[in-house]
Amino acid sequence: MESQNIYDNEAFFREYSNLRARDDNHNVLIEQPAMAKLLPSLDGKKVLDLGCGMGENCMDFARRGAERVLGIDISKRMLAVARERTADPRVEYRCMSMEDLAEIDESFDLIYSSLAFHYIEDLDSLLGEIRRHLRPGGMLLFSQEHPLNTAQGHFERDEQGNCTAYTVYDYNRASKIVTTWFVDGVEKYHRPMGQILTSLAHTGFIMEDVIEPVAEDWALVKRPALIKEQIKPCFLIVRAKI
């Protein structure tokens, strides 16, 4: 199956780049700090970044002492930025879908993915390939949109416009969703939490951490509206080992 490559859409890429350039976006204030806390020591390790985007995490892994970092992404536009910003010879980028992981003939100590798994239709197959590419004792660390975020739903608000609750429906119906994010026709896949964790367990992973991060005090100072993450988190983060 050919993966959707929305990140090479010119309008989408422009708006996405503008969003990531801001220092008050959800990634900077919630997802990336939570992911960093779960990273193992990378000294002398080999790391594979699935959906590496513009390469920020690949460069960070090298700074943390990784011996080799391979970042893959389906977007030529994203990888062009990554290569322009990266000078470290330990970091390599390849333009390919994570669904083609079987084409990579090497193993890794850490396989990492930031906010990409919700674009994958066949999660079971991907997890099987990830396990096959991990060295004994290797670790998988990934984030994705929270299932409450990919399910259908809306916030309830009081008379002052403050979020008070979140109503969700069709949560247990795993499905492909087509939504609008900067442009129309963005394809994602909704899976309930139980399905995601069961897929990991059945693939042979031992889960160490399952995190639904919320904004810490310093992030709320920067962006007070993130208090609504206490009602409905945007991200799910899982750290698992074999």
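To test you: the structure above is the form predicted on its own. What is the structure of the form predicted together with another copy of the chain?
Shown next is a single chain and nothing more.
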């Protein structure tokens, strides 16, 4: 399958690297802390990271005691950075699409994915493959853009720039969105919340946590402007077991 690979676009990669290098972006302040709270003990466990990017989480999983960590990503540029940064022999990177997960002949205790599922056209197939690659008692922990985001919308603001409301265009209808994020033509897939969660349930996942994280107090101290956006979630996080 031909997967979209915006991350190897030179202009995109430069801008994205700058964003990720900042310590006050939404991932660092909201999504990553919320994901970390849901991580199980990784001592002696096997972990697969779908869309591992520059390897930050893979390295963290090894530090937490994982016996083996496999990170996959479609971006050669990202994986080059990840390999350069990672000395730990328990961590392996492979350049491939998570849509080709069937090619991996291994099973895992935790399958993890941060902010990548909204790029996937066929979520049902992916979830089926994830389930097949989980060991008994295994867990899926993923985040993605919140459906109120992927549906596209905008904040309403008062004269001081404070967000007063959020206007969303077409939440109900699953659709492919072509948008601009550093570069034109970034493709993502909007699915309403019920569709995502019912797909999980019908694939045999038992949902343990469905989280719409907000910035905590320490994050608001670091970036006070986030308080203005607190009226709607940016991210959806689900922890599920089989």
